[in-house]
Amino acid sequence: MSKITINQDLCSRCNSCVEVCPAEIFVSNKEDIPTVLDAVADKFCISCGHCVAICPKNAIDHKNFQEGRVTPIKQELIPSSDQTREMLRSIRSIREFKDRPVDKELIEEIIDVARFAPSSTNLQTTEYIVVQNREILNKIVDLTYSYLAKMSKLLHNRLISSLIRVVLPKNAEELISYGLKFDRYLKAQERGKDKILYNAPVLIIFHANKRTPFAEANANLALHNAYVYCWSLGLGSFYTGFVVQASHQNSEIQRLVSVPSPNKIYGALAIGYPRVRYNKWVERKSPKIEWI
């Protein structure tokens, strides 16, 4: 059977399917309706969904999208551009947390959008582990401090600063002050402060098979739409780079959140319930553009 069909009955004969197809399974057939490649589409579907989501009469039958896996957009609740610059120019990264947890269905709900972001060939590769046992937060927390002092001592070696100086002769000052910023992370954990998750109540660990095309980037894209999503919610987030380096440097993380092999850490957001709020958004730098 075909994984793609057309019913005649209701085609409009409009071609959306064959204009919008990325794997250019549809063929015009001018006056009538369009033709499937079903080869094509045995071999190079990628189930994104264009076809069935731009047919205006519901004409097409696909495997991968059958009764309730296509719903139809609520306009009214999509914000106004102005709405969205606003949103996006108010987001911060939150690191002030209140003691207060979040529930199990907001978590579900903030996954649940950061699965719609796009990903290469649609392969939604990345995964999720949620966090919120606070004994092993806080072990992630002594783990990230442990590399931060590996990198500082590394850093403060002389013979490795001027080996960075050699090989990374524009960015060596500031790859080499990084030791001092991790010297005062690391004072600040003799100090019981943690500067890694700031208490955060949850952390969200994105992770992909290393082994697919673009994992990272398809991970960090999710990840950016939990990060606006918390946002909208009421809640704060930052992106824990520390933690995601560490993972790469210390297996030791990844084995205590139960990472399977060959599954690779590529992103991680802390989430919890600000104690602060921001009435005022900041201005960034201009940003560079090159007119080609």
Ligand SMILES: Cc1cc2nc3c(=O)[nH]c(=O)nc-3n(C[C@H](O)[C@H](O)[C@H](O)COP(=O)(O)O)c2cc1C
The other form holds:
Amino acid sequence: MSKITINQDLCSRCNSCVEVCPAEIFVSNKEDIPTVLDAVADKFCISCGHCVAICPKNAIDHKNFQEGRVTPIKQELIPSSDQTREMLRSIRSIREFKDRPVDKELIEEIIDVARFAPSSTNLQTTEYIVVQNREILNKIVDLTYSYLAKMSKLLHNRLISSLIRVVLPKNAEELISYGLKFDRYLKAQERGKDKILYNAPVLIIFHANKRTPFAEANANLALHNAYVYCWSLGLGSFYTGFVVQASHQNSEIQRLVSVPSPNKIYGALAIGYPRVRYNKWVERKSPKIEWI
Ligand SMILES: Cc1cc2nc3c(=O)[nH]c(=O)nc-3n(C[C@H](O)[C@H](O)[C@H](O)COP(=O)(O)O)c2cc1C
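Please supply the coordinates for the form predicted together with this ligand, as a counterpart to the form predicted on its own shown previously.
Full assembly next; the chain just shown is listed first.
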């Protein structure tokens, strides 16, 4: 059976499917209904759903987009460019959380929105682990502090810093200065402060099969969807880069949260109810742009 068929009675011959299909599965017949290249569809359709989403007459029957899998867009709910710009300018990393859990339903909703991010050839490679268990969160913090301690020791080593200066002359000083930055984190740890997850009640880990092309980009795009959506829900979040780096250096974090092999952690978002609220947005660096 064909993966995609066009209902002759419904098709308006607008050729929109021909225009939008990235796999060139539809061939225009001008005034007649387009031809579906079955062999091409079987081999190359990426199930992006552009054909069913654009068809004005619901004339396309796609095996992967049967009833309930295609939903009309509520145009009145799409924010304006002014609203979107103001939102994107005002979202900040939140590191001050209330001692309040986040409902499971809300976390499910965040992940539901994350999965709509673009992914290479629509492979939707990203998988999610939600950590709420306080003991495990604390263990992640400890393991990440241990990673910072190890890095600090390396960066303070004279031989290693000399080597960095030879191998990476342009970025050496900045890289080496991280040793001092890490020391400040470690001092905070001595004072019993969590400067890794900042006592966030939730950590969503974004992971994927490391052998899939663009797995890292896909995961981080999904993470950004989640980040923006958290803000719209009145939740705060921040990207826990140190946890991600620590997980690459020490497989204990991967094991602790049961990341299956051959998956790798590509992003981690700490989430909770914010204790702070920003009323201003501040300037960023002017973008460095080359026009060609
Ligand atoms: C890849 C990446 C890694 C980050 N890692 C951390 C982190 O480990 N700890 C932290 O407190 N903030 C982390 N952040 C947040 C940045 O510090 C923050 O985005 C930046 O200072 C700009 O502030 P804003 O997000 O509030 O606009 C990270 C952000 C990115 C994009």
